[in-house]
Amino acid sequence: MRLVSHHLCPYVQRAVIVLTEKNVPHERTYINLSEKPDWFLAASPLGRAPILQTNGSTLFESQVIIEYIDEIFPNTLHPSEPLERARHRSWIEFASSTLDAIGKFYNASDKDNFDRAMDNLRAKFESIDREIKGPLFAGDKFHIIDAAWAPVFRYFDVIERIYNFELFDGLENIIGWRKHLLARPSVKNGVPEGYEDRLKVFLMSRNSYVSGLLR
């Protein structure tokens, strides 16, 4: 199995975490998404990362990749009960929406847009905080939803070493969940060497309100 993505892509982190949790050997290839090679564009009809190359076929879209991995290898990382499984999938989609909101947060051009982005992010974190059982999302067992939210928290693991935006203040369920996730070996292994420095450079180069605060 070969995953192809960008060094900073949060979506490939989900797939890497799931593969690691299931002890599945895999390779990772990183490309520059601003200069996508022709072979990648031919393999990814939507032009997005990640893609998974396996058994002569290519899969695209991170959640499709993750569901495939979970199906073909034993010990599913989804809940067994259908309604709870569907609920997890709903909050996985919410994690993707939160990643979009993080993009608006670090790209906000001025304080007004930044404040709106902060309010939106805080509201999202308050929503998910009410759903967490702890220490992970649904108790002690690791699920795909944990893999989906780990890249969200990783952004702030890096950002808060430079500047604390206090987005998680008072959200004790998230604080505990985040701590457990970021200490987990599969999550630590989810990014390539040099990720933190690359993310800092990326954030500081945005010419945005946040980049000014981080300098």
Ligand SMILES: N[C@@H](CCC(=O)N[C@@H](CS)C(=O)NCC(=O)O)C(=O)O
Contents of the next structure:
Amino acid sequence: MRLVSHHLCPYVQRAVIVLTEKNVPHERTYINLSEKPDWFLAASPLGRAPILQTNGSTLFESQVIIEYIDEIFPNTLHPSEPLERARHRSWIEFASSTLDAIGKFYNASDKDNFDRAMDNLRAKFESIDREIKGPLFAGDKFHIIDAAWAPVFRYFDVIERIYNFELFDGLENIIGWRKHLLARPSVKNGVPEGYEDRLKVFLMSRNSYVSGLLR
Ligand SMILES: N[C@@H](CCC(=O)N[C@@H](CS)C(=O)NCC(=O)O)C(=O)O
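The form predicted together with the ligand is what I need now, so please give it after the form predicted on its own.
So here's everything in the complex, that chain up top.
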């Protein structure tokens, strides 16, 4: 199996975490998304990472990749009960919309847009906080939903070393969840060498309101 990856992509991290949790042997190829290689454009209909190449097929969209891996290897990381499984999938979608909100946060051009992005992000974190059972999303067992949210928090593990945006103040369930996620080897090693420095360079080069605060 080959996972075509990008160094900073949170959707790639999701797939890496699930592959690691399930002990699936695979190789990773990192590409530059601002200069997409022709072979990648030919293989990826949406031109987005990650893609998974396996048995002559190409899968795209991280959630599809993860669900496939979960299905073909033993010990599912989804709840067995259909309603609970569907509920997890709903909140995985919510993680994706939170990643979009993070993009708006770090790209906001001025204080007004930044304030709006902060309010939106905080509302999202308040919503997910109410759903967390602890210490992980649904108790002690690690699920795919934990892999989907870990990359959301990973941004802030780096950002908060430079500036505290106080986005998680009072959200005790998230605070506990983040601590448990980051202590997990699949999450800790779910990013490549040099991730933190690359992310800082990326954020500071946005020319945005947040870049200014991080400098
Ligand atoms: N819904 C997609 C999102 C993937 C995605 O947005 N990937 C970004 C990098 S994090 C990408 O490849 N962007 C390049 C582009 O859109 O041109 C998934 O879950 O796989």
